[in-house]
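A single chain comes next, written as C-alpha cells; it is the form predicted alone.
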Amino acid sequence: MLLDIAQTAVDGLMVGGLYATVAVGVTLVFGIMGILNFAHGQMVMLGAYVAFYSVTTGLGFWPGLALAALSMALFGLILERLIFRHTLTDHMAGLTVSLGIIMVVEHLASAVFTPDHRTFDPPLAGSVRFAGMTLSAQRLLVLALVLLLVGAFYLFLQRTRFGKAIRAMGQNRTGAALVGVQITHVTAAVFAIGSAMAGAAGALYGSLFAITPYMAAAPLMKGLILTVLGGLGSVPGAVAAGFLLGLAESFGSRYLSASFRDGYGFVLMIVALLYFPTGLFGVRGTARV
C-alpha cells in the first residue's frame, strides 16, 4: 500500500513540474504586464512542432529544445512589440487580441502540420527500478530538467540586476519607472522570457505526449488554474500549485476516477479559493514575482 501510495506521488511531482513549467510564463506576464495571455497554449504547441522536426530531421531532442525555447522567445517579442505593448492600458483588448492569436494560430498550425498526431523517440526510453517503483526514464527526466529550469529562473530574479528590475516591476510598475528601470525594455524581456518558457514546456510536452495543432487547449487550462491557485502573478505560487495540482490529478485518477483527471483541477481551484481567496501565495491588491 505504501509502495503504490509512493509510486502515485512520484508519477504526479513528474507531471506536476511540466504543468509549473508552463504556469510560470503565464503568471510572469500576468505580474508584470497585466495580460492574461491565452495564447500562451499556442506557443506550447508549436514549442512541441519546433522539437518533433528537430527530432524527425536528425538534429536531436536537446538541439531541438533550445531551438523550441528561442523560437518562441524570438515570437513572443514579435507579439510583444507589435500588439500587447499597445493594449498595456487596457487589459479587455490584450485579453481579446491573445484570443484572436489563437485563432489565427491554430488554424495555420493545422493547414501548415495537418491535423494528424504527431510523436517523436524521447531521448530516455524506457523505465527505472528505484525503491521497488517503476518509473518511467523520460519522465524523471522532464522532472530534472523542469527542476533545472525554474531553479535557474528563480536565480535569475532573484541574484541579477535584471531579475531585480522584473520584481520591481511586479511590485509597483510607476515606482520602477521612477528609479530608472526602462519600462518598454522590462516587458518586451519578460514577454520573451515567458514565451520561452512556454516553447521549452512544448519540447517537454511533446517528448511525453501526441502532437496536434489543437493541443494547446490542455496545457493553457493547467496554467490559468495554477496561475489563479498560486496566487495571480506570483511565481513560486506558480511552481507549488503545478506539483500540488500534479500530485491530485494523480491520486485521484489512481483511486477515484481516471475519467475525471482534468476536472480535478477545478476542483482543487475551488476549494483552495475557498481559504486563500487570493491564491497559494498571493498578496491581496499586488502581484508578486
Contents of the next structure:
Amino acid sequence: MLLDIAQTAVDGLMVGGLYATVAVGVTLVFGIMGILNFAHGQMVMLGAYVAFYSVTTGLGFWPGLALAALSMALFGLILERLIFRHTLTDHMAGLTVSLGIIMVVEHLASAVFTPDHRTFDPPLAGSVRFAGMTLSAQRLLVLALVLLLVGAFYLFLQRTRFGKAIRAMGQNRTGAALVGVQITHVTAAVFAIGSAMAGAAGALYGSLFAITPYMAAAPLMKGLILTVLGGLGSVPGAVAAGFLLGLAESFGSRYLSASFRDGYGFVLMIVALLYFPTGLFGVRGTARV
Amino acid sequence: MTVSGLKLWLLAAAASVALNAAASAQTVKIGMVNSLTGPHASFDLPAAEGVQMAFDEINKKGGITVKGKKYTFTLVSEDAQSKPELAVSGAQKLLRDDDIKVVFGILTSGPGMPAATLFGKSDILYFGGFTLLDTLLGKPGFELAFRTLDADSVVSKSFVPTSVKELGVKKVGILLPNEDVSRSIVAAYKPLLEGAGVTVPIVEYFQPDTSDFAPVLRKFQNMELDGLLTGTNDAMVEAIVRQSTELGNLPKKFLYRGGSGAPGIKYSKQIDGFVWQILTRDLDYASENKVKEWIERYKAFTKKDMSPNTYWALTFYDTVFMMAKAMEQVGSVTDLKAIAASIKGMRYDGVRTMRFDKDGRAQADIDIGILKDGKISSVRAPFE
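Please give the other form, namely the form predicted together with its partner chain, since only the form predicted alone has been shown so far.
What follows is the entire complex, opening with the chain shown before.
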C-alpha cells in the first residue's frame, strides 16, 4: 500500500512538473503585463510539433527541445512586438486578442499538420526500478528537466540584474521605469522567456503524450488554474501549485475516479482560494515574480 | 477554410463537373455534413471522401436510370468542425434547401446525435456512422435513418472469440473513456468475454480527453491480468499501450475496440499481442482484387496516399451504391420511405458485403487485425 502511494505521488510530481512549466510562463506574462495570455497553450502545442519534427527528421530530442524553446521565444517576441505591445493599456483587448490568436494558430496548425495525432520516440524508453517502485524512465527525465528549468529560471529572477528588473516591474511598473528599468525591453524579454518556457514544456509534453493541433486546451486550462492557485504573478506559487495539481490528479484518479481527473484541479483551486483568497503565494494588490 | 476543407470542396466541384457532363440528366441533390476539421476530422474526412468518390463514380457512368430518366447527383457539403452546435447549424443549412432529402455523414457521437435528431424530425433519409445512432434506430421518427457501421452487439460476436483464440487471454481488464458509448461496449463485450471463459475482474472509465494514464493504469497493476480491452480511438490507445509498457506489471496483450493497428504495431517489440477491429476493410494488407482496385481508385480520386484512417472512406461508399440501386428499383428519387424499405431488403456485395436490418442497422462483414509474435495478419469475420 505504501509503495502504491509512493508510486502515485511520484507519478503526480512528474506530471505536475510539466504543469508548473506551463504555469510559470502564464504567470510571468501576467505579472509583468497584466494579460492572461490564452494563446500560451498554442505555444505549448507548437513547441511539441517543433520537437516532433526535430526527432522525426533525425535532428534528435535534445536539439528539438532547444529549438522548441528558441522558436517559441521568437514567436512570443513577434507576438509582443506586433500585437500585445499595442494592447498593454487595455487588458480586455489583450485578452480578446489572445483568444483570437488561439483560433488562428489552431486552425493553421490543423491545416498544416493535419488533425492526426503524432508521437515521437523519447530519448529514454521503458521503466526503471527504484526503491521497489516501477517508474517510467522518460517521466523521470522530464521531472529532472523541469526541476532544472524552473530552478534555473528562479535563480535567474533572483540573482541576475535583468531578473531583478523583471521583479521590479512586476511590483510597480511606473516605479521600475523611474529607477531606470527599460520597460519595453523587459516586457519583450518577459514575453520571449514565457514563450520559451511554453515551447520547452511542449517538447517535454510531446515526449510523453500525443501531439495534436487541439492539444493546447488542457495545458492552458491547467496553466490558468495554477496561475490563480499559486497567486497571480507569483512564479514560486505557480511551481508549487503545479506540483499540487499533479498530486491531486494522480491521487484522485488512482484512489477515487479517473473520470473526474480535471475536476480535482478545480476543487483544489476553490478550496485553496477559500483559505488563501489571493492564491498560495499571492499578495493582495501586488503582483510578485 | 482549411486545406482539408478546400480539398474536399475541390473534390465536390470535380464531382459536380462530372455530373454536369451528362447535360441532359436531371440532378438529385445530396447533403453531406461531416467534421472536415477539428479532432474528429481523421474519421470524417476520409468518410466524406468515400461519399464523394462513390457519387463521382456513379456520375461518370452516366448516373442512374429511374423510370427511363437519367439522374445524376450533386453534392452540398457542410463542415461540423467536430462540434455538436456546428453539426446542428450545418444540418439546418442543408434542411433549408428544399431539394436536399438525403444526407450522408458524421462518424462521432458528439456532433452526430443532435444532427441525426434534427434529420429524424425533418423526414430526411440519413446515413450516419456514429455509435450512438444505434440508440435512435428503431424508434418512431427514425424510420429513414441508417447506421452504416456494425453495432457493437454485432462486431463483438466475432471480435471476442477471435481475440480470445488468437491472444490466448484468460484474465482481462477493461479500460474505456467515460462516455455513453463505453457503457454499451462493456454491456456487449463483457458477457461475451466471460462466456468465452475469460475473467474480467476490473472495469475502469477515464476522462475522455485524458493523456496521462499512469494513475488509472496503476489500478490494473498486480492483478495478474494477461489482457486489456480498451478503446476507443488511436490516440488514446497508443497512449495506453505506451504507458502500460513504461509502468510495468501490466498486461502486454491488447484487445482494441475500434481504430487501426497503428497503436499496437508501433510498440510491437514491447507487447505480446494486439487485436483490432477494421470495421470496413483491411487496406494495409489487402489481398482481394476488389479491395486493391478500390485503393487505386481512392488514390487517383483524392490524390492522397493511404493512411491508417483511410479505411473510414469505406464507411458510406457501398451504401451510396445501395441507395442509388434502391432508387432505380423503386422508380423514384423522392419516395424516401420506399427507397429506405428497398435498402433494408437488399444484400449488397460491394467492396464490403452488407445489408441492413429492419431498423437500419448495418450488418456487414468486417476484418479483424492481429499482431502476434511480431507478425501482422487479418481475418475476415462474416456477419452471418
